[in-house]
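In structure tokens, one chain follows: the form predicted on its own.
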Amino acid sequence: MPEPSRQAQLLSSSVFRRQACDKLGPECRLFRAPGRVNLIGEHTDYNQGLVMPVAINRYTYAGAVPARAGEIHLESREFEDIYTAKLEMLQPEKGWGNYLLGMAAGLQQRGYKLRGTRLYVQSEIPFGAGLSSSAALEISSGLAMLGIAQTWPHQGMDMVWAAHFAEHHFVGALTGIMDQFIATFGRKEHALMLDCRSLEWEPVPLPAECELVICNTGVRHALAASAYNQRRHECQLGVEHFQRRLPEVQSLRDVTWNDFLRWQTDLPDAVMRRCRHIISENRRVEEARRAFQQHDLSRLSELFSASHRSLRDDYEVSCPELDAMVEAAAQAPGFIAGRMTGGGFGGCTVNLVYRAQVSRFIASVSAAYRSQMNHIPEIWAVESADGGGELALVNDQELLIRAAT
């Protein structure tokens, strides 16, 4: 996601509704989709592996009204660029509009007949923090376009694949499907364990005494995009290596831990470590599911720590700021488990914290991080959330009147 011209602010949907009505008129309809935090299973999604994301109550909102037939018009509170395009001639542009233009193209590719739509969007999800502001933008705007077209997703996966199309063909990011999936299918009070190959998933209940706390390092290093594609390339080199020994291998998902131990010796060091992270991370996701189901918070702490070490040492996507934040959290009151989350090279950590000690945890982490890094971090206690849908406002309270799934 490109940097916005104005910083996103946390706001209620009633405030945004008034702003959207000022822009679009009183007939404006309101849609939203959540951001997400990934508890465990990092960089496994594009390796057809296992992930465990949670939708969070930080949203991107899309206001929509009908527009001139065959046209889509895009505006945002965060970005100055305005886009107008023909639905029958959608092409990639420069800037943030590609997320929405690509979503429109992806929906049409999947057989949905869109109508002229004017969209005004705003996000309360921090950009560049690894909380999937881009997928929330795609899903909220896609639902808005379908709502104006007087239709709705025939199945939730249509939204996921349309957003995936937008990322690959309009944005130019070779992402997996995790972010779009959780923005569509998220379930309150649960994480989702998703198999990114079979697309099978199951809800995993979150411990009632725990709260999710996200700590934003406030940095995003410039090498993130190029390093992401480099990691994908190195994983593919690993797949090709194992295929020469094990023809049935189609992705690193197919390589067992014993296979890895047997055939790793001929791999270049960097490729070996990338493979070791992916293969061990898939095992950690399965173990984390059992730990959540068994309410084994001690085991969750071990698994989160092991995941962060693997991301730091084997996948090499951490950075000093993320490591400092993880260390600060581990020493804070109420801490249960924590690690970096998202693509890396900056962004956020995710922490499980005892609910009764969240305030003390936040104060302790903020002070420790400021002392070490000379920066005051943004820290949010967040709740799990449902996936995207259309909203109505009743006495300024949000009511989800139609869910994406």
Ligand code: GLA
Second form
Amino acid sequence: MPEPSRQAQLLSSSVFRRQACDKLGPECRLFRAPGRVNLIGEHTDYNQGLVMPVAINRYTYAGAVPARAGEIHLESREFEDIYTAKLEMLQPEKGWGNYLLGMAAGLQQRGYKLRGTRLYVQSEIPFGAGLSSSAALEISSGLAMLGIAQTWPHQGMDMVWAAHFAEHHFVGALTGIMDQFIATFGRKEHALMLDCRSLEWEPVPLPAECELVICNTGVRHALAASAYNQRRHECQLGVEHFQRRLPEVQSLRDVTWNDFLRWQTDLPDAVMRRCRHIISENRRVEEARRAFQQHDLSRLSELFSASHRSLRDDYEVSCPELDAMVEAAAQAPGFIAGRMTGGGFGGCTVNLVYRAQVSRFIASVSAAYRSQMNHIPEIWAVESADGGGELALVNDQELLIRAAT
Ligand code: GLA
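Can you swap the form predicted on its own for the form predicted in complex with this ligand?
Below, the chain from earlier opens the complete complex, with every other chain and molecule after it.
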């Protein structure tokens, strides 16, 4: 994600409506998509594995009006660049516009007929913090383009694959589908456990006494995108290795723990550790689902910690700031479970915290992190949320009138 010229700030949808109407006129329609935290199942999505994200009540908003036929026009509060492109000749450009241009191209490729659209986007999800600001940008603008083209209802999975197309072919990030999926299908008070191979999913209710608390290190590593693609490549090398022994293997998802133990010996060390993370992480997601079902919070705590250690030592996508934040949280009052969340190389940790102790938790983590890293972190208690959709003013209240799915 390119550097925004302004910081994301917390908005209310009515404030955004006012700003979007100032830009686009009173006929402007309003769409949004949420950010997410991933509870467990990190870097497993592009290995056809299991993930367990939650949509959160931090949104990207897209205001939209019809524009000249065949033209798409993009503006944002956070970025200076403005884009105008022809829908029939969409190509990657430089900068943030690629998320939206790629989304338009992806939707058209899936057979959706778009119309000329003018879009104005604004986000309260910090960019590059591992909270899936990119997918929220893609899904909110995709919904807006479909809304203007009057092609609603549509298939939720088409949104997901169109956004995946944007990442791979316009942005150049070889991501999986977790972020786009949760921005589209998210469900309040639930995590979604998604099987990225079969695409089957199920809602996992969040324990009522737990609050989600996000701690932002504020660190963004410049090489995160290339390191991400490198991890993906190393996983592919692992697949080829196991395929030579077990021809039925298509992805690391097909390698059992016993297969791994038996055939890992002559793998290069780094590739062996990448595979060990993915194969063990899938098992942890299954176990976490059971722990949620059985309300076994101490097991959840162990699983989150094991996931963090595996990401730190085997997958090597953590960093000293994330490790310090995880350690600070583990000592804080009210702590249940915590780990880094998202792609890594900076960004945020996710924590399950007893609701009654959230303020004490925040104060304690903030002080401990500050004394160790000499930086005051941003820490937010967030709510789980539904996936994206269109908002409308009903009796002076912004309501989700049409959900993405
Ligand atoms: C990023 C990608 C996702 C996923 C996570 C790591 O958020 O967009 O597809 O791979 O990293 O779990």
